[in-house]
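Only one chain is shown below, in structure tokens, and it's the form predicted on its own.
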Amino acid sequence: MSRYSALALLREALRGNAGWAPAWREPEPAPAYDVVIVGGGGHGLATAHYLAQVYGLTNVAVLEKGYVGSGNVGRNTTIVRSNYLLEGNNPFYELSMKLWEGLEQDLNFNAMVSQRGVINLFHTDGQRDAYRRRGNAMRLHGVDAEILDVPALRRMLPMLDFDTARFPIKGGLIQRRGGTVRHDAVAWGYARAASSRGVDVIPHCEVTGIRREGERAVALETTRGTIRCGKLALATAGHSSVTAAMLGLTLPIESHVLQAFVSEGLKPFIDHVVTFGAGHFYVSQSDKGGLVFGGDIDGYNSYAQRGGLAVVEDVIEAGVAMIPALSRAKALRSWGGVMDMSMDGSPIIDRALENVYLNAGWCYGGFKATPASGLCFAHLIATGEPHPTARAFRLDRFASGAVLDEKGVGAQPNLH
């Protein structure tokens, strides 16, 4: 496939844009592949890209039941960050952040990476102590972190309700390298890059069954025929429990709906990603002027890509409490993604059977993890060994007690 460049843009402008080829191939499925990846979202496509780029494995298929990017990779609030506390999580998400910083050059695709900074507000002395601890843990791992006092926040975010709110703002923790990335472009960029290296990206190919012989998966039954596999990789996000059940596996996860929202287009007034410490609310402003925001999961188990009005009300209340001016903005639309919530709020990247590999349990952190998840999952599939950065994401940690409870709320997936 031709490379995108300023020269290519000029050439096609002079030719009436008649020379652009499809961004990726959509071939008919072959009878068999060395590796079959189920799930054509960000994690599946990133895995395919790194399998081909880093490990030279190109006899690979990515199966997606809808169109490319129709799942969670296109149903989130686009935030990327590495401001994690625990030793098992922080290095992994920092690896992801470094990959985000070089993603556009790596993929030769404009993913609209915007490192505008992520600010977590705090409202109590206890929260201040907690964020200082988090910031110190980040800096011990070489990750940028800075505590902002109220005067600094007033200069950066004058629209916040500092004094008259029920929970006055006392400061914030900022990671200046955090920000946003265009979610659709991530799917498109990885699909294009993987396809250009020989990977078959196959949309509208739903897996309806998996043949298992002993401890091995040997073939997949799909809506486009039977496909045999040397290795099988499951990266199906909120439907991980469904695909695992086809192999007779029960996973320590639950599926919940997470809603996201966008407002009407407004003049620029929020330059950062801002999170509310007195409730679960996060907001940024897109290049088109819409405010992109979200909050808690709906709390009940569901595979539907839609949510309930109770969470809509809760999210809007938190937003108006933080930024009173939001009460005058109109919400244009909302959407839902299906989260596979693990029992400790941290992900799983591990071997499930002899030739079956699992990428699941991403909770709220799936989009920001996309590059590192793909790289670490590709390493596991290609070498049979966990990537050094993802060693803590073992499936058996729930049996051994070596959990990664970032929020410290126990084994309740709905609280993570």
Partner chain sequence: MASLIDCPHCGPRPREEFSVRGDAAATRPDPEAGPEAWHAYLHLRTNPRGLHREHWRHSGGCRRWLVVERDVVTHAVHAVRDAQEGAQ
The other form holds:
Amino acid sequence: MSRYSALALLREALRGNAGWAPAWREPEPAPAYDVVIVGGGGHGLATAHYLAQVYGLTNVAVLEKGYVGSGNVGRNTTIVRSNYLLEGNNPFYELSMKLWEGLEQDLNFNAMVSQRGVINLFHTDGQRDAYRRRGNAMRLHGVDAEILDVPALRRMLPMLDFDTARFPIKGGLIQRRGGTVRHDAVAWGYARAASSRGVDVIPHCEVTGIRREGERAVALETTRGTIRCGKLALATAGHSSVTAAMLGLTLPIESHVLQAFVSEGLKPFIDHVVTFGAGHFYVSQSDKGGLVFGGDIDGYNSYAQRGGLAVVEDVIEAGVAMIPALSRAKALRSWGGVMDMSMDGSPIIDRALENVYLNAGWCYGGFKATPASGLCFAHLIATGEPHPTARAFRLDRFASGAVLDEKGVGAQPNLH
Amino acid sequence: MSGRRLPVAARIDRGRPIRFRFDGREHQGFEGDTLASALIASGVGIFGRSFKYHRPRGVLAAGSAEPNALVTVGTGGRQEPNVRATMLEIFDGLEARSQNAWPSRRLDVGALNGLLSPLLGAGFYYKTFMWPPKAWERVYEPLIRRAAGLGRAGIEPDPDRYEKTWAHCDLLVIGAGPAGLSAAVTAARAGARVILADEGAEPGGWLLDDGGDASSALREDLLAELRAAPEVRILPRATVFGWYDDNVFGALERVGKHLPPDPDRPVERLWRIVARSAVLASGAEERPLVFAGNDLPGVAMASGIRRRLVGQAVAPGRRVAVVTNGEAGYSLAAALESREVEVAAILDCSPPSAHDPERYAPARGDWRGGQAEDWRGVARIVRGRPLRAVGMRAVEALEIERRDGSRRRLAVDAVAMSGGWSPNGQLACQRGARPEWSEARQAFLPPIDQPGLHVAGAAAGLVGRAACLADGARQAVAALGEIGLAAAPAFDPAPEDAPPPRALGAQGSGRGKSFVDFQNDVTVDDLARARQEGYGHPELAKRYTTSAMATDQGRMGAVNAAVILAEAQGLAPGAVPLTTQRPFFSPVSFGALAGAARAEAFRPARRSPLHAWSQARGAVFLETGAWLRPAWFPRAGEPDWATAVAREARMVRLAAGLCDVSFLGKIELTGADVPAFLNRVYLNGMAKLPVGRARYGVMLREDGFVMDDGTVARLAEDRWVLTTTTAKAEEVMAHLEFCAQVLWPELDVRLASVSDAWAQMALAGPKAREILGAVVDLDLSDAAMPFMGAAQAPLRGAPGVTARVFRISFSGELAYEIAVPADLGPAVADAIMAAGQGAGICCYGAETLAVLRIEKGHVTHAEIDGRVTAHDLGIGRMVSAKKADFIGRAMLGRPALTAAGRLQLCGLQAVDPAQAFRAGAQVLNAGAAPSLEGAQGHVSSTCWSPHLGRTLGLALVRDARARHGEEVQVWDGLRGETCAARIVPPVHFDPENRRLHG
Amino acid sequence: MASLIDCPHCGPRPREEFSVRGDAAATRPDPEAGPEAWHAYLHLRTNPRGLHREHWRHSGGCRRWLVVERDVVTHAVHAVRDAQEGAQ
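Show the form predicted in complex with the partner chain, please, the one above being the form predicted on its own.
Whole complex next, starting from this chain.
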């Protein structure tokens, strides 16, 4: 792997840029691997990277049915944060945040981790108390959190509707270390790093069946032939149920569609990631100038990567309620991502069979978790033990009742 | 610089000059001009600067796909960035500004980026800016952000109006060119309900651009017929942007964008069109040719030049080179020459075998009807390819290479380019279908016959008026047939004029940048680099180079990019597919999508029947969900809300207070099986509730956690009314209906939400009985109306009206809730206040209600946060052990719900009366440092208790019930505060409940 | 989804009038069915890539609970009936 640097750019510029090599190898699949990871999205590729880098496992393949990063890592609103309430969640997301903070040096790939601050607005006393509870829980876990009053918000976000809003803004909770990351680059950076350590990244290789013998998975049938596996790791969020069904497993997961949007390019308009508290809307601005925004899931099971106009209108109503000046901006593109909605809104990183490991149930929050998910999943695969920060993400927590229900809405996926 | 306006016939009204400003300078155009045509006519060449290299850019195309000529219009709340100059009809007073240029569009320092371009190729930013780690946010990123972006959005609210509407039709026709008009006429003649939507200001599409008399006459005839048809609605300036499930189409109508602001007219209207079937006749986008300097101002699409030439009598320059690979260039050359614009040459860059220009003569004769202009001889035809357009701020020459290899330089001030046609089939591919390459059509085609959407004309890859007319009619017949309507085609089958031009990859290899995606400054070299580095898959190339991510979403450049990526791998055109199509076909304003739901109209505000009554008594209102609730009733001289609340709380416990509780959810139940039903939805026994009694009840979710609480009262043998919390009123109603309709349909139960039908008031305090006795005609003695009694009674002075009286208490005082029909609420409230005046009654609001309930340890959804069990709340003993079934019973015994160490409800009291703590603070063991290990729970509610003289709270603390009396720290890290507090039972005040028994 | 739901009581109405609860496949177990049956009912979902029966409620209309049979890949609605009709 040739190292990326300003100097390398200069050297190549002088040579007519003829020396750049493919960022990762795309070899033919070998007949067998120690570990086969299904899913070449952010989580699968990150898992491969940490398996190789931290745990020294390099006889590893990542199988991806589309192109590298063609799943939800290529289709999200790029937000990273660790502003969680519950004890089972917060240390994990904070680990992720710390990994984001060192990602570029670790991968030698600029994924544009941009700690521009994540602000949650609140509009009622009840919401303020809930955010104070969350902020204090974050502080207790060593995560940065501050409450902003209205004058502070006016200085930072003068475009918000403070004066005529149906739900006046009373303040906000900010995590300054939160922000955004260039999502595609995360997949590319992990693919390049994993590949350079010997991992086989194999796109356009769809798994069509899994051969199971007793409590073990022994081989995968793919569109590029049979591949035997020592261990099998599933990282196919959005389609986890489909993959698990190949092993005869039924999961506490439904697939739902979440729409996201980008506006036409604008000169710098909003510096932070801001979420509305009186409707479903969150927004940030990409370095390219587009406002990247989203809202609620469409609410029904779906495997189609598209949503309905009613939700588009709902999201944008909230957007204009929060920022009236947006009225004159234009929404450029909408897309739908299929996500694993788990029954408590929190993910699953656990062993599913004797040599089968499951990374699933990320709901709409999988992107921010990518590095920690990769590291914790790699830890589980390599050691057989859950990573200390991911102990709560057990598959049996639904049966036992030890659920991680951040929203407190119970076992109804479309409410999380 | 002027003189681009030709003295020839066009659709502008020269009698109506219009004055407008661009970059502060006044210009004049005519009615019928777009900003693009008017500015070109007055000699403006540079409209703005490009995204990355800040290259000067003019107008490339003519429609909504225009990537270059984006301007900012308006000021203040009407400031609108990224308006296509090609789509903006000018009006008096229009103010437009160029974008992305500093200090000016003619002299832009950002253009220095162009010199660094070897460094700034595709994806350069992924390889650098990583050192030192913190420099990204502080140094590099702000620079990049400032340089990037297009127009600038304002920060003021938009003062204008937007509308939304629904419409239904048998056939939606999208596009009013030849195919669309033909489809609409075919459907209209069959009596179908038709909506014909067209993006342009005038329907007609190509029939307008053509300029021939035959086309004009045909257009007039067809439109006249449609306008006379009763079931046809023509929507000009309406872009159909999305195709959604159940054949619902989203369309954006630009109602007032071409006119000065008017409060009586919406700016835009969003249409949701429910179409039984539809014909997509959205035409085709002309493909640019890819050669060095193809972005210079003065180089433009032949079709765009043609539209301005025919429509607005605007010449592209004085001497024009036409570069083409098909008929369009020839036809444009003829149109130019017939208007006395010099054509330096037609450079035909089609492959040798692709076609014979001679073939165009008969076809063109047909196209023009009797008005054929003879294209032969009007200009020299050169077969070869373009190498490079040359110039600094505008094109000055075109370097070409003849087929024999000889090169020459044409001195021109305009270049028209035509690289064939890309059908606008995006809409047909928004729901999963993919466009497929057609070798015959040399284009990616959408599926032609999907259920509900049939593609016709140029959108289906056809070329020529007659063929498009015929195809529109044919597809309309097919679409109508699908919904059982018989129709006869309005036009007979006809052949195409000419074979479709070949799709070409990159042309000249002259020095300089050859642009594929103009707006995002993506060049042929960038695509090559993407492939070289392993990003050759079209989706990866798009993401790595940003090709097709501009405001046209690749309508101009995506096909060229796919052909170039294929060529780079030695593959034929079509081997590399297009990237996924998604809404919106053309960008849609937030304003239109939000419609009228903005500012205070964002969501309806719910108001109690006593809202005005409370307002008249000076209530301060606070948001509670959708409700506006009176929070407190300040009196003269009270310095702050806390004083008012403390006074109200004291007055309630001392005498009496009246509080609006209409916000509670109220559900009436009747039916023979209501006792059984209630027994199954509450955790406690409800079956034996006698008439005249009320009972506190708790509902669980099926997973065993607490959902809501409230009271159930049995008013008569066959009538129950239950209350829910304000927050969960909707959810509980839906839940109960699910239970009744889905889980236990065999039970005879009827449910009705009566929340809005009753005004309900809590009358609390030691004087409550005597005050209420003056208002309702009811025996209120303990014997007749004990605690948890319920009754219906006539109002004194209004014997025909029955009030509902419940002796229930949230405050811990002797208290009643009285419910009366909503419209009588204010009068009854007045009567209560009058009756209580002597006793010292006051009104109190939600804040005082909170003080009273916290003092009494009553929970709300601050405590019932969806993660607590009945046992956590200390009401585990309420859970019926006798009932065989109720919602939540099966799951409430799960190990984690019954384990030790759960958070339990308790009271907290500040040790030092001078210290306070707040809801949301964490509870730590005494002496423990703030860390996870010492964390014991959190404070859910707090108040200053005037009766205990200190701050009280309710909290959820680990194993709290075993820790009463223990001192802990209440830690508010956000405020940097710590307060010593003692864990106590939740009931802080009158734990024996003496007061509520009066 | 659907942009429209053909309510058996109210006719085709916009999706905005409806709320979705989710999978209608599982039947509430017998109260004494045991933890595994209840766990399966409450938590496990076949989540098929194809036809799916769901509980929807015409919350902004007749307030009836409906069973909607949809294809979750194409979003085509195959049938809508009142949940009480031939209840599970």
